[in-house]
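The form predicted on its own is given below as one chain in structure tokens.
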Amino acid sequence: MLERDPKTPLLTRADIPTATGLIDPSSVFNPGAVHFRGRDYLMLRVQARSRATSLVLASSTDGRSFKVAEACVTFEGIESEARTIHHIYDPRLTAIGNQVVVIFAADMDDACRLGVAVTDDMQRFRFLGFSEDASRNGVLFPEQIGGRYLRLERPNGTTTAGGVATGDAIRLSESTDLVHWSLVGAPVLEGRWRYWDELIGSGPPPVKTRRGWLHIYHGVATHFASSNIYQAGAALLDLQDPSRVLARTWDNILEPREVYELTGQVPNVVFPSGWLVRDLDADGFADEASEVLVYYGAADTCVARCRTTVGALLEACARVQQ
């Protein structure tokens, strides 16, 4: 169902210009993606040998061949944050109205928090603020629902045996200003222990279809003694009430199989974080025949891409356990 791009990987550390100041980086992965004003953009997570993280834009006219910018992304106003920010990473991009909203993770001394920035030209990014609660994998819906901004996020309420804060549930949160967020209702999706998606988190922002909000998420199988395995699945959420799950894939739809997914900084990882859906109607619904380009981090080392259709993903969601 998901066909890997024959040009693999799509982007590696060798594609990062030295003009960015990132000399001989270790990896590039987990990109956010958006189509905005006639161009396709990826916001790349680039890791230096120090393990410091920077964000770098790449742009394209076809979603396949990307030109990487020669400067790192900066968020204007973030310098006023009093808490120490160690890393900014894993951006998710959503076009809403006449702007693009970036939701990103930020490691601080006491927790990982979600930050929000906005742009109307993909050049200058204005920082709005951080959430107060520990959370990751925040993705914004591309329109307001019931007069509210909605996002899916993964509160870090679970601690692994190694002491790392993570999560096994995706929650819905709401805001009227993109700055102040509060969780609403029960978990939307929870991990399924002993299967492929024990720990979960949102991938790209949801896409509106006539059948519901289509969403890709990542799942981690932790029950293999040798290694965690990161995979991907999909779910369909109700259009008016996205906290209600209409369908969900039983099998994963993408798992590590290629060498560049099995070997790298973190082996056995496919991590979908951006996608482009080509054909939307006047009401913003995705055509079921539309091509879908999915961008993902492979083994926390490079960026890869695969393709499918909206219809194929919808059918996978509806397929029941055999």
Ligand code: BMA
The other form holds:
Amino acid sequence: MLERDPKTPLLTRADIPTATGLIDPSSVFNPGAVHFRGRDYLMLRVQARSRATSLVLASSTDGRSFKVAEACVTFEGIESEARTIHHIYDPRLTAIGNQVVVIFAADMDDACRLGVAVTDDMQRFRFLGFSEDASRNGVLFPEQIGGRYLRLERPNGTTTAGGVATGDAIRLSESTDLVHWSLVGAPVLEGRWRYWDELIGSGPPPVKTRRGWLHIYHGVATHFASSNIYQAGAALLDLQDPSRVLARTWDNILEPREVYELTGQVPNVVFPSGWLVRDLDADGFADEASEVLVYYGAADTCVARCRTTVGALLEACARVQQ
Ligand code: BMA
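Let's compare: the form predicted on its own is above, so bring in the form predicted together with this ligand.
Every component of the complex follows; first up is the chain already shown.
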């Protein structure tokens, strides 16, 4: 249902220009994606051999062949944060109004928090602030609903045996200024223990269809002795009240199968973090025939891409448990 691109992986560490100052990095993965003012952009997570993380933009006119920028992204104003920020990673990009909003994870000594930055030209990014609570995988809806910005996020309520803070519930939160966020309602999606999506987190920002908000998320199966397996699934949320789940795939729709997904820095990982949905009408609804290009991190090592259609994803959501 999701067809991998024949040119895979799409981007590897060899594609990062030395002009970025990132010399011989270890890996490039988990990109955010957005279509803005006629161009396609990826915001890549690049990891140096120190394990420090930087974000680098890549741009394209067809979503297939990307030119990687020669400088790292900087968030202007982030230096005013008093706490030490060790890593900034896994950005999700949403075009809303005349701007692009970036929501990213930031590892600090006591917690991982979500930060927000905005740009109106994809060159200068202005930092707006961090939320206080420990959370990851924040994705902004592409329009306000009921006069508020809405995002899905995954509070870090669980700690793995290895000490990693993670979680098994995707929640909705709202804001009037993109800076202050409050969780609303009950969890939208919860992990399904013993199946493919025990721990979960949002993938790219939801896309509006006539049938509901289409969303893809990652799920982690933790019950295999030697390795967690990261896979992807889809869900459909109510248009007016996105805390209502209309449908959710029972099977995963993408799982590690290719060598570059099965082996690497963290084996057995597909981590969708960006997508480009080609055909939206004037009201922002995606056409069911629209092509969807999904960008994902493979084995925390490289960036891969697969394609499908909005209609195929909607159909997968509706497929019932066997
Ligand atoms: C998650 C995040 C992702 C990463 C994944 C697999 O917890 O840290 O950035 O891709 O694990 O290692």
